[in-house]
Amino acid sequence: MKVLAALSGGVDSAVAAARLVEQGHEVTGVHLALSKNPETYRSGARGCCSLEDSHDARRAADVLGIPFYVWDLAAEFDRDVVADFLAEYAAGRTPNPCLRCNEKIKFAAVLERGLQLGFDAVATGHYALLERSGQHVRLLRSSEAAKDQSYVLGVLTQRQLAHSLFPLGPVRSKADVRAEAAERGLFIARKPDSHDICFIPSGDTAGYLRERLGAKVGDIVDAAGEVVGQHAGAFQFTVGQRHGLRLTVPAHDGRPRYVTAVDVERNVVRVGPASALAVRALRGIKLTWTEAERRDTWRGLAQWRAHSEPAGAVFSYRAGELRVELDHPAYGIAPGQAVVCYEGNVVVGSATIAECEVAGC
């Protein structure tokens, strides 16, 4: 088989591209360069988009013995991810940017240039499973728990996965990648694990944001409706933040006070205590379904953060919305934010979030 395997620079994307090596494929390594200035992105091991990592996945390249190649990504990437991330957080919603990479970037740009070409699939160091049968494809949680990644690859279709490949799925711990790593003579074998949002270099969001969007002083109002302190831009914040507030009043009961709604369009910041995230119910659109399209109702596991807990959930489809109500209320849920459905570990779907039902309401 002739495979394209994307290579971040880091530890997984190599170990995966090399464990497909040793079973005879026809491995070709390709870099995305997602800016035009990669010098702009994250240096360091911090990031996944970074000048360092472009080097480092050639020398991985070259350990392996296998044809590298890089890709300029940049403008999809800006218009896909960058602009959809910005758009989101102004319209006051809660985007996930490595979700939608996935979707936009490399299961469709970089899988469609590669069948393009004559590659038969994309692999990555994602950790999840598949499971083959004819023509149909499930995609499951990973062996490998902690680092489960099956709810940034809910996004992906039917004919995505028929294309794609995770060799990590069945690993049974990052040490033990690491481990394989270095017995290959991966000079990567000890680099950190990436995380943030590679676009943003000093790791600051709010400033990124207040950067591109503008600053626009606004009240902060709590529950009663009583102006408890200002910021510089509603869509600085996110349903459930507790951090960086700082509030001027205190709270009356000397209770912590988050988050609970950002309106964008008055520029006000709505705080009040954690009860008032308790969230029973939630409406999705844009549906993506990796199993076949569900129309009736279903009980499953919801999702609707990398690595939290699933939650247990009844599901319905109609007239194009899912609507999911949860058995238990749970906390810190945001519209924009993506909920992934769970069968047991196979992956049904996803939605982004598009409102809310707090409990009591």
Given for the second form:
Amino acid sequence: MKVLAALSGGVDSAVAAARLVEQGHEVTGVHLALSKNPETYRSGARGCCSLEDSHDARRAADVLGIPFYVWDLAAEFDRDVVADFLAEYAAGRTPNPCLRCNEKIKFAAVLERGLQLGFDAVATGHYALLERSGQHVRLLRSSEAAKDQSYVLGVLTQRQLAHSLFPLGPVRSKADVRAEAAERGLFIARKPDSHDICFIPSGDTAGYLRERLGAKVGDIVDAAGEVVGQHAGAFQFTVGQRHGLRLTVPAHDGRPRYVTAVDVERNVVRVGPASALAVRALRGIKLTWTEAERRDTWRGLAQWRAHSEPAGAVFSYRAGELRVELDHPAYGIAPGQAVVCYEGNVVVGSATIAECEVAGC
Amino acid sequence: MIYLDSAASAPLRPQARAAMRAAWELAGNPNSAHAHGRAARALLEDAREALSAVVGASSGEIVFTSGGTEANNLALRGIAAERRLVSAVEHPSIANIPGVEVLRVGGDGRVGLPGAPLAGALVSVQWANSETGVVQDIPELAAAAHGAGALFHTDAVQALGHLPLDFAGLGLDAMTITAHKIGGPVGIGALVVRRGLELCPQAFGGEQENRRRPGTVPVALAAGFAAAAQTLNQELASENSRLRGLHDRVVAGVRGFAPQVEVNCSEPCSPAIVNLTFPGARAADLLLLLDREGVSCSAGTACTAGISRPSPVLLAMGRSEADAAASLRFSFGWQTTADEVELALAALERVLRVYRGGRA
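Would you generate the structure of this protein in the form predicted in complex with the partner chain, following the form predicted on its own above?
Expanding to the full complex; the earlier chain stays at the top.
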């Protein structure tokens, strides 16, 4: 197969490409330049698109002896990922930009361009498994549960999966991948993992949002409606957040308070006790299916963050909306996040959380 | 593998390799007074004289540099001037110098001088454009600049080897040349500076090159540069008509299977460069497909991160961003053969078919 291997400059994608070369595929490396003004150096474990990363990706391709190109997708990334990220926060929701990037950039813009150039598939270093039978493909969790990235791939469709390869799916541990990289002479074997949001290399999401959306001072109020603090913009808060609130009025019962709602229209952040965050059901919109569309009610597992514990739930799909009834109330769920549905280890599809029903109400 | 990117860097000529091999046997620093130093200096001055003869200058007018970029910087920053006027299609080593005033070019990529007096100014115009091959009327521009009271510099990096360069005959004040575009080694170039014109060095150091450029000159590279220049000078006329044949064959061949193609140069053009726009295509993708076919050419100018951006030269000529990003440059050197050009044309035809038809 002619395979386009996305090389981030990190160890995972390099080992993934190496495995494909070894399997005899005709592999071409491509590094995605996603930042309009890339930083010269990578800062610690953050960022993914510095010139240093591009260099590391190129050197990995040299070691593998494969052609290498840099594709400038900064405009697409800005439009489909960064602008969406800002719009979602501005609307009081909590987006996942990595998921959006997979949906719109890696397995859309890059894949389509690759297909046009005669490639058969796009390969990445994601930790997830693909199971093929004939023309049909199933997306499953990685065998390495701690690193499993099937959540951020949950938005992919059957057509996208049919042209995807995740050579690191059947891997035992990250340590094994690093050892393999060292064995293969890939000097990035010990490069730190990347975390957080690549276009916010400082790691200060709230500061990034304030800079772009403008600081807008407002009240933080408790369940009784009493003003207990001030904030610099409701958009920078996430439901379930506890830290960084700087409340000035102590809680009556002395217990920790969490953000329970973000009202950007009134520029008000509501706080309350943990019990006010106990979600028992979700309403999801913008559905995607990894295989065929489901039109029934089924039992499965729901996951709403990249590494949250999957929770038992009953799913039903009607009139373009997904309803997720959780077996047990769950915490830390915010509108805007994606809920990914699993059946056992198989990814069924995803939806964007539009609304949470709180157990206490 | 077919190399059609000689304007980026041409392969080394055997004569240059032989000259360098001999020079590398020497131990001496050309600035030392002992026998080893004298031997090195003799070779360096042989090279300087040979090179000066090729470009119509006297040997004392040659200031060796590390290449074209340094020579351009040295000219634009080292020659005293109240204003610096440069064309809109210059190499980045001139275009990116702070404070330069830009002279617009027409749709044909050619520049004219403003009518106003230019006393105390330095005008700099690239002789042959590295991307499009457009040749400027340097004799007339130099005369016009002088008539307006200005000094005149030309970046002749892409002209050397393809046009006769008569530095003294044209009365030029300064001219940039480099070795690796003509089959000499990478790492050496020269600024030719008119005798008597003050040139302020742009780095602190010793008094080499008559106090105009500090640092030990790499004697072997200078010898390779001179050998390449002498070789090309002996066959300039015949080689030019041969390259012209390749140039015209590429244009005619591409028009045969891609009639909508646009040629980004109207005569006079360098015989060694063909720049073509394939409307609606993405040059970076065509380049990838040609690379897969074993054909190396270029899309715009390379930049640090390896991203191809729309060529500023084509934008300056009034082309749209889409057209500028849809343009490929094929360039030929002393080693390019007619057979290679035919194979490249066949590859390009296949590539366009794949590109238009998707998964062919």
